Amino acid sequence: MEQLVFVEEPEGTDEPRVHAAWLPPEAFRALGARRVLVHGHGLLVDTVLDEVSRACARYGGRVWHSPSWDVDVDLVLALRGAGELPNPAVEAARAAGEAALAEFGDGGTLGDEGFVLARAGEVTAVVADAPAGLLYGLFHVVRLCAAAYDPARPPERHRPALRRRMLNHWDNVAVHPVMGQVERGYAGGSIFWHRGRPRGDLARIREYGRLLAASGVNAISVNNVNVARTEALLLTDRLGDVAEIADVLRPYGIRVHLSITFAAPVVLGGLSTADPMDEAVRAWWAAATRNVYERIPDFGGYVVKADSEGQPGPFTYGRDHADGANVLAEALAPHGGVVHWRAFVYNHHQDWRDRSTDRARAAYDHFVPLDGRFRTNVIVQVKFGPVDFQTREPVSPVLAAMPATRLAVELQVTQEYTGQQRHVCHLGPWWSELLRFEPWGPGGRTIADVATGEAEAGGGLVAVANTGADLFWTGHPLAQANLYTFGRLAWDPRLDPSAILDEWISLTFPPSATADPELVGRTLHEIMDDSWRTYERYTAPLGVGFMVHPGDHYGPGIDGYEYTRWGTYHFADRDGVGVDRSRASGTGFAAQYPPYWAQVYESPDSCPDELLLFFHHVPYQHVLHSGSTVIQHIYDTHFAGVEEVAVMRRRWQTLNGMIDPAVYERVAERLDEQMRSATEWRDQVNTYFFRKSGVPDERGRVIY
């Protein structure tokens, strides 16, 4: 019997040096072995141009521009603008573009983004009202391999349900001396600045641009939210570094964002003030942001964090946060640009003793009374739960609670409280129950409602990035799968997690290059898709979070935050656990939710067991909905959650042969830790609510 092994792909000296994602050649066979004819023009139809070609070239196919002759083709790539062919074959695949797009009603419209893929005898035609439009649908096609080219493919429609679909990058220019180069980076050193200098490996951000492209992002900040004195100066004196990074980033639809402090007028421009009611800090913002367009004129705008863990902000005025995003609104405001303000405020000198402060409660505190008061220019920029990215939290009030605002959902796809890139835990399937909550109740709009705002002008979606300048861009090859995922949920939300899983799958491990295509895709989607349920079970018990090590937030430190100036978070004594944030006896936070929800949370005896000791604190012999006490509950998910990554483990081990390598070694590497990591957090977690309840596990497993 033939041995099957894993076929690498030959190396192209044009290949960036760095592992191809989603993106290697072997994904665009299908393409690259037919006939293709690209028919409009522009920059972003030059870059598709370039793609196919490049395709075209590896696997013996044909590419031709137009205008040109009557040639026999399999695929029209073709804005709908662009005049007529001399080819009838073309001219029937655009009218059969036209023809679903009748069908699909509403005008026809698709966009600046959007496209229409559909059959006319034996041509595939993807057709665009823009530029933008035919390089999506291009990625689109690649994503589809053989399968667009099926005779029997009814016609699609896709547009994006969200318009901006944004990757925040907490990367510093210079070294910061705590938090490095990339803070809460997992993924080794900036793929844009070094040392407190640009990086200078244009090709890799080109690749860069290529993945995001191709996942559906279309916005990046490219500097750390904690702003310090060498990233202020992005905004005026190094503005050439940043309109490099444009300028590489344009050719994928990519917009450029900068994070910048609040007090640049002072840090930067010499004033003696920050205050967003002085006409002198007006016009210097006016200024600075008008020589920021003349460089780049199509940077998509500022992000800020402002009074919030240090950051200045308009508090020090006596100003609140509609004062200071809108000074800087007005400034973006004749430039088509925006003004990203994060609603992360909340007071981090608390006192442990004091049981009414409540970090969860602090967005809603903040913000809500200021709805309305923002230019239609300003996002406020939600973190998707009350706290802080912890592995599970209740979706914010703050979405359902500012209807005249323009709201982003904040996600992090960097896993600071997930693992950071060390373990196996697949976020998409947390992100689209996110994106499916209905805060208003059942039946009722959606938090991807929300984001996506009346008439698609919403804020969008936007997410901290995991990337980084390691081979395998996210540290563990399999976390590649967040940052694809991030950017498929945002294009629509509606798809379905474990779909967009398996789409990855087959793009980065291709069937054609793999040894058994079957065995990798089915063990791949075993180990990752429910790896996010797998990380809570040996971490973080029906909702309790922050019980990790201070600092750098890897591994457990159960009172690591308890006694600490940031917060409390599980209240574990001999009693009981949990924190009480009902109306009726605690901080009050669970009113904050609209009535459906203010009432299911509060009471221990409706709250969904997963939540139930972020909302309450109740006996460890409280029974659940499930019919176990909170106490076995605890004890039960850590060991559950330890045999699992054991699974994980020897999964893995059946594909070495079947993969990459360098990819297998490196998971199988990542995989050992996570099976150290767990054991502890099982150990750890166990024996310090076994010592403080006193009750044993009723199955007589060890526990220290």
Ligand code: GCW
The other form holds:
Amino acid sequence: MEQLVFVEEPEGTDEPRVHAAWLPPEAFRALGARRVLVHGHGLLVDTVLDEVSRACARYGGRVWHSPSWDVDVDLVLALRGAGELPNPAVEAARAAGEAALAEFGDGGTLGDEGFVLARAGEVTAVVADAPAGLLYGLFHVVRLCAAAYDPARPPERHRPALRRRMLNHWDNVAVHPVMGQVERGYAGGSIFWHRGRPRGDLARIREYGRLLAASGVNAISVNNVNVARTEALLLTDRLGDVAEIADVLRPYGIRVHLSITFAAPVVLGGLSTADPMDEAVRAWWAAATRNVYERIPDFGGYVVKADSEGQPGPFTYGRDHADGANVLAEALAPHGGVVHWRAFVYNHHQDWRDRSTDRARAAYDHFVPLDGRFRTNVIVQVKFGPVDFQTREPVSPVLAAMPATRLAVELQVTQEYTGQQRHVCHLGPWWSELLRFEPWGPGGRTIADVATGEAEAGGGLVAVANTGADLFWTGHPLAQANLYTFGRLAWDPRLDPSAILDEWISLTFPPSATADPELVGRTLHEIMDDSWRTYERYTAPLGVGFMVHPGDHYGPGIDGYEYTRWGTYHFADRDGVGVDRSRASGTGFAAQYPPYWAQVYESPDSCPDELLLFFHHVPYQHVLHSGSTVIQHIYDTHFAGVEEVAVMRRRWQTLNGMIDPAVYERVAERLDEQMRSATEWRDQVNTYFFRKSGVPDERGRVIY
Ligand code: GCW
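Beyond the form predicted alone, can we have the form predicted together with the ligand?
After this comes the whole thing, all chains and molecules, with the earlier chain placed first.
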């Protein structure tokens, strides 16, 4: 397979060091041309002041910091507790904010991160209870551009729906012999680590924190969940490296978490066991954790992959996942930290001959019996689907089955199975669909509600990051939108993904710096809006999943995993394809859902087309709800998917000369690769199913 060479930032040239993503200076023009008063104190207020000062220095505005007062301003950003200002216009705007808050009811609370925006006279006020709220308010004002100063703008209150909005970096400190510097990373090296050491580019980490804060993310873990020897040391000997990152990200309201190995008491502490019930082990975790908090007082907590794909865990000692998670939770509790304990646990030494074992069932079978046994600072982190971040999967039934546990939903922004940042695959519509899914049936609570939890105590939303040391952060410049969208959906899962894309477009390609903003906006929407479905069309059909090249997971490998130990099979034969997961005749996975969906998924007659082969093994001539047969659907979607990529490529060409040439070229080059790869997928999938079924394409197109 062709290997792409990833571009690292150029050294010793005058080229921009790194692409500005959704925070180019131009996005601050409307703010920077105004007169701004910042009122309040605190680390994050200083960040606000710094942002405003830089914008005003560039675009001719002015900025004052309290206690200045006798000035005319266009915008005031004020902490509520910061005291009155003897400036009638400013006080009127602040009062408008207060009044608006009172009208929103529920005691007018804003919480740690919320803010209110209101107008009075000529002044826009952003008011927050805490410095983080002011920072989020500032980025909101940036997004609004001139609209933030519209006299007719009604008051608005914003609070994040989810308190925990986290990115997991699968970055290795030492280069892994197979996985490289970043496991499943498609954007060059790591922002944090380089060949066993800190990368040392703190300015870049700060810039990253800024981008994340502007999207809404407030936590990250800085190393891979697969923890090898060097990475294990981050907890102890190399804690200073983590503290350095935490110091740089703190001004942007981002807390740092660490992936740890469950075997740490043995590999780092020299104990003979890591048994969570052992007193010496408990004491070791308590001491190690105390030490972490001495260095990093606002440390977020631990992320743990245990008893999964070879990582150590409590099973070695005959203990279960609640025992394992609770020993860490106990150590973190006095300091206010949490454990993100991943539910991605399954048998990765399965025998393909054994049809009774179903990987999709595993997380539920392991975790649901433990509901109610986890300490309150344990968050069980569940991949959105029952298998593994596929282009299409049903929502994991675990999310509807652990009412007494804090649950986080884990998404994958890094495009392991969705084109590896060589293909345009805009995931916002997919995530939005997942978050709005009602696992108890129509009208019931949503997946977003589960992640929010009772009294906002839920586990939140977590995603595997897609960023790296690449010039564009994400390899494919358009993949930046996936990261931005993740943050925004974590802030408010009800946002319309198309509106989020609009925001991203106007920040990243500011209208004032674009020759034809209407054309740019329209073209980007046309290319990106449906790109996830396009990707689905030319890859594995009808929810069956995988069919990827083993190991690197890029490109087609239809039988690549069919006879392996990994539990990801499609069972295609001459008569039909798909996995029978019904209760009546299959693995029984469908019965893990609450009754409404258990019934819908149980029968091929009621199962939605897009998931048919996930739940059922059907003949090729089975007729879908769409009216097409399964085999004809496979042919039609694969031809259509490739045609859609050809259209994307033509559309992109209309932007030549309209936008930053470096962005243009990078995307153009990736679209060529997408075209090649999509064609490969089409031809292999179509040929494979034609050979298996012997059924020709109704429309007589070329199948090899
Ligand atoms: O999707 C799989 C990936 C592994 C990853 C694992 C996980 C970090 O192929 O590379 O390991 O999921 O989520 O733990």
